[in-house]
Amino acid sequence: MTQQPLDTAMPETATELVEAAVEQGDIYSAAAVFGIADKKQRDTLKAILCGRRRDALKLARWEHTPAEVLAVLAGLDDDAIRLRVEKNPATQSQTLADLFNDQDSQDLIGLVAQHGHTSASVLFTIVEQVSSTAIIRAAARNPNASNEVLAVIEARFGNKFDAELASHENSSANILKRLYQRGNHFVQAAVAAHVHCPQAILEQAVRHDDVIVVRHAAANPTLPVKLLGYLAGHPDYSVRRAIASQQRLSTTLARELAQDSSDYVRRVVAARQDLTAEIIGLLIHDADHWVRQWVALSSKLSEQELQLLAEDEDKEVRRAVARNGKTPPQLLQLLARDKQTWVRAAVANQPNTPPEILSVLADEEEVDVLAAVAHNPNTPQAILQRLTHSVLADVRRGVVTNKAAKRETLLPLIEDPFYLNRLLLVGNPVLSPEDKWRLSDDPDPAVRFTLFSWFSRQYQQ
């Protein structure tokens, strides 16, 4: 079935915007629809979205498809049209369930045993009944097994995936110390690692003669606030590094590493959000430029650090500068001026920087600082307008996205070249329903899905 243009008025309700669908007989705009039919209307709509096979495969496929489309594709009886389904990562469980109920293909069981949204029931059917080590590991990779599923695997397979079952978020602290107990030095580490690891087992990582073990203990945000002191003198930096990142460190310690002769762990330092005046004050003058652009982050610099940082002979670090929230106007001015491209577009970016600096800076013609200024919500509405016919699609999404665009100037963007411009029309609050059905009929396949999935969530509240 081919798409026919619509020439109709915008639809008022549910039922108008199904109508509309079905008149233009256009798979995407069917497939947005098909939630809010009613069994009449889905039955017409199923003979477009299904009615050839090419269509129904490609919409398989197509990871936006929704859900309960997906349900009635898996339904059809065609093996390749149903692998796609269980490869789509929109399918929701209750459609997984009835594709594993409905055959016993280890392939597509694979499939169903990795997919992100299978339940934790069906899973623990897969565990139980499957002794495929390609798909007992894919279950045990996904985020979805529970610790139940988990505790069968042990109990059916020994050892054989103590790494999948170490590394899983829903294990459980008796299974951890088993794994710990028999593991090799991966298996423990991601043991260590673990928020479930019990405190007698970090006791023993902390103090393992492998330092991968002895990194993932000190990465552990349960670890104990007495090991923290233990572990920032440990003769490896990869080591210091992680106690840098531990959320609990206290000042002392944050001071003590701000010194600490690896780089690695002084830009870990720098990038904390609870650093002291005194500590920011040495972390400033760091010979090290990661560790100074980290900082020039930090919303607890004073005007003068600022100062000093935005002057800086690295770039990262002047950009940095201009990224961050406390910087004066002053300092942004200068900084518009920069040499380096990147600096400028940070200023611009800048949702503190005042309409006469954007001004300014949207006389330029590097794209990355006219696409900043097209976005920031601080810059004067003739300039938007200005900027909706750059030749640059970069600069007119940024128009396109700019919070304080006005409709008068976003409306000439509903015709933009570029799809995915007129893609994001659809969600701005700005414009009119009656202004965005104008994309009803847009040539791109992608625009034509949101808009009647806009509409179809309009007509659901």
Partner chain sequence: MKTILVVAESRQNELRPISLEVISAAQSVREADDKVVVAIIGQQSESYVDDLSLKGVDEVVAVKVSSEDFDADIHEAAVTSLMENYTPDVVLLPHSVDSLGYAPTLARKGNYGFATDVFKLEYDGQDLVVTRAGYNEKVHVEMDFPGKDCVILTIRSSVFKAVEESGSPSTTSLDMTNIGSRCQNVRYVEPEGADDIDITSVDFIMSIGRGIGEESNVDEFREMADLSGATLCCSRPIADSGWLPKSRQVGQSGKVVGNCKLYVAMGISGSIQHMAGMKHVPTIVAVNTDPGASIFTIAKYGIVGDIFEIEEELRTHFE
Second form
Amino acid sequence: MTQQPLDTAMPETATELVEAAVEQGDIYSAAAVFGIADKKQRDTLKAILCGRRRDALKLARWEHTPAEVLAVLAGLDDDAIRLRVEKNPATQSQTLADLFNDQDSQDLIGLVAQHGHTSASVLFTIVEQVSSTAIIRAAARNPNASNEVLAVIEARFGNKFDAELASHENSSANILKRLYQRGNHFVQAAVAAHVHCPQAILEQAVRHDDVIVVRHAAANPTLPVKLLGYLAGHPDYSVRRAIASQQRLSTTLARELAQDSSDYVRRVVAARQDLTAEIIGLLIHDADHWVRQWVALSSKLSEQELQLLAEDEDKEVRRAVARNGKTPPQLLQLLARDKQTWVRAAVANQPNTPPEILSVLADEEEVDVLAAVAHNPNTPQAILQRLTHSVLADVRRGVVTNKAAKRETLLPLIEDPFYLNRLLLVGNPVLSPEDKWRLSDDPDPAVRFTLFSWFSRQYQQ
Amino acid sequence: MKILVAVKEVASLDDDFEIRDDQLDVDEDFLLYELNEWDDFSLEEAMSIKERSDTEVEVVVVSVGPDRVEESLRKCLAKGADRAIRVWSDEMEGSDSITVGRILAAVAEQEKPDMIFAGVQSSDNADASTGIAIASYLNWPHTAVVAGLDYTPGANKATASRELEGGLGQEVEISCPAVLTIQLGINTPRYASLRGIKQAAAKPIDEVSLSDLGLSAEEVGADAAFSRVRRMYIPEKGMATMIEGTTAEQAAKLAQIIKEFKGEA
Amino acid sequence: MKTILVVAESRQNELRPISLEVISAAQSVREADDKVVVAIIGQQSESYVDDLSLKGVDEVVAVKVSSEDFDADIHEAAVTSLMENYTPDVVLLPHSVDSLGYAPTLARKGNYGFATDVFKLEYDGQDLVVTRAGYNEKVHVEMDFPGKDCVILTIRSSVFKAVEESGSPSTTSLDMTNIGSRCQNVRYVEPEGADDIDITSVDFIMSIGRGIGEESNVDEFREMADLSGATLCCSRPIADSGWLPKSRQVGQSGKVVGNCKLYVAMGISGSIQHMAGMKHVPTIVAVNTDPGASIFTIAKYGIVGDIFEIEEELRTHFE
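Would you mind giving the form predicted in complex with the partner chain, to go alongside the form predicted on its own above?
Below: every chain and molecule of the assembly, starting with the one above.
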């Protein structure tokens, strides 16, 4: 492909970068450089960003619009734009606080109450002043709500928001104690699962007659060790399963649960990181293929055990062996010839697969295998170069995201027809800034934005 | 040999849009324009016929609409269409799907293609009528919702697979020239190469007006339309019904939704 | 007094159920002295007369033509002559693939009023007013037909409740076997069997996104999907990581899940690219920790919560 001459030389400073964006007059490039522009340049950029209402609406909505641009848009006297800014997840705390102080619409306050960047102090003001159920519930669900905010909700609204309070990670032991005493079984269950749940309540919860409450207590990471043993013998499988996934489970209990009558319990045991040789021996021949699959992912397997599982009748079990970091090359070689594409794809995806095996897999036609070969850092450069010509965009993207791909390999992909492949090249460390600048007049707005954002970060002081 | 591909620039909406004060349409500021999704497939079908053909095939794209429509036509040129025609006169404002069919049929009479493709429908209005209306004005054979096609340019017959309800397919043999409306999934549309995009930027787009087509003002526009918009409004549906409560409560309700769907509850 | 003509539809020797819904649509605007005529067109059209003899139908017309399979030219000619015979005020067709093949032609030739995919009909005085959707279902549009003596409408499926109660209309037979055609049926092709899962044909999907974190969590959800009978699908980042096959990817660069009726989106924020593949699904349930996630704007039900905690509890209902 012939190269088109560049319209503008690569900018060397923040000022030059902003000038290039201004010259382009494009809202996406302008949005990307706004943060590094000086005051005078910002006025010029504002004219580009807010000059047309439809552009301002678009940016207020767009998921990648930088917070400082959203702050500018929030200052426009246009309710439709403000609404979109409030809904935008990137809008920062201060902008939200300003918008909150500036309005009395219940809908908009609700958006502030649920926003992930709303500060605890704004939430505090909201729960003190507002009475709308929807807004208080949004505030009670907001992870930024502090224990003080939650306490105000409890004080003002009694048990109305118990479900939310019991589920909130900042609820204190005191609140939880009261919730357990007055709540229904669902609320009690949520309290029993809470990391701040007082030990005395856990003692009660494990003996509750509703299994949902017991199960939640059994899953609590702070559950006292002595209660683990007590619950490991619980008649309900879902309680035993919760125990089987407890980090601090003793080997004795794990061995016991590895022989549980419920498949669901054994599956969870099989997924544990700390399997002993003995427990592996108990599970490796399990009739349930999910159990065998989870075992096959274990880092504690011997070569012999891996070999056994590599010949399993279930393709997901064989795939799990291919995913296992302990699987030796000769087994990967075997699995690379598996009749199931999805197993071979896992071999191609495996960081330990040697170049020789990848070279063979590169001759396949299946997209899942080829894309994984293209992404694997062990794949020889010559093969990667060949794969950059694949008709499949997913395969070419594999090369784009390959951590070992060299500059010469990646260069042709700057002209990839699929925008996402070009976009992902922007962050690639082996391409020079000059290489990347070739995307400055890219037809796709997301690519231009990503490029100008990358340069903005380079020139940021 | 020539294939004419009729395309449309459609408008999509984000959430939180507003209806115009006259209540007849959405406030223009909220409309986002793009090439109709179906048209990617009809253009691809024409391009792949062209590329497979032993004889020379010209692919001509045509669209009815104001200046902004150029951008969508350039996308078609970037993907390899040989020529693009934009038809517009202010009198055409307010034309409905059948009236647009009349305009496109007049273009076809001048271009004399061997085959015409149009998308099954447009994603904004979804009238699903323009393609068949073109055929009606030309009095050409036509078939709708084509999901597979066997056609050699210049042949007097083609075999088309129509996609019927419930995934059933129907193969029909149709006399040519004909108008086919093309369904999503008939092929895998290509992405334009960067070179194609740059070249397309320099290609001319033919501009055709009402008088060029020999049509009168009475034959197009809102007054010639087969229906009239009385009122447009935003239906009450809005936000999702939120399932509240603790995790166990929420999961129980989700389980109930799934079980009801499966007819188990 | 007005006449409403309904054109019923058959395929492969069976009356299509939507025909009874269209009759119901006719009833929705019928007044006491109106006449509802139901026509069925085909080689064996008479065999459907009994099924169409329903309450509120005044006359069933069996039109015998040369082909049992749908043919746009034949249908257009047959309905045209029915319209000449009955001079209806309104003609109602199913909004179906077959109707789309000839309804615009009918309207154009007769210069009748025309609207497709209509889900509501009513009269405002003498004026017929119909409602359909626009901008990808985001707005509703009321339309009328000034100056038109007759209006042709295609009626959306699953809106009007099928008429089931039988009645005793008069019956008429018409022979139109002399109409020629420019397009012939070759054969019907049944949809392919499901050896390899084709996500465009399944009706229940559970889908995971970036929020899944690591590959072993994908296994958890594969198990969950298995338990509940769902097909596990994903957004692009999951397929790009090689954690699910590309054939399971929903969205612009993946697949459009055309036949899905229930879509449970787990931890999918809802990029434009992903939503392009599933926003049409009638029941979308979204589970996400962020109440502002775009996915909630297209969902029917929303759950603000942690997908792993929900999954832990959800599975107990299916184990």
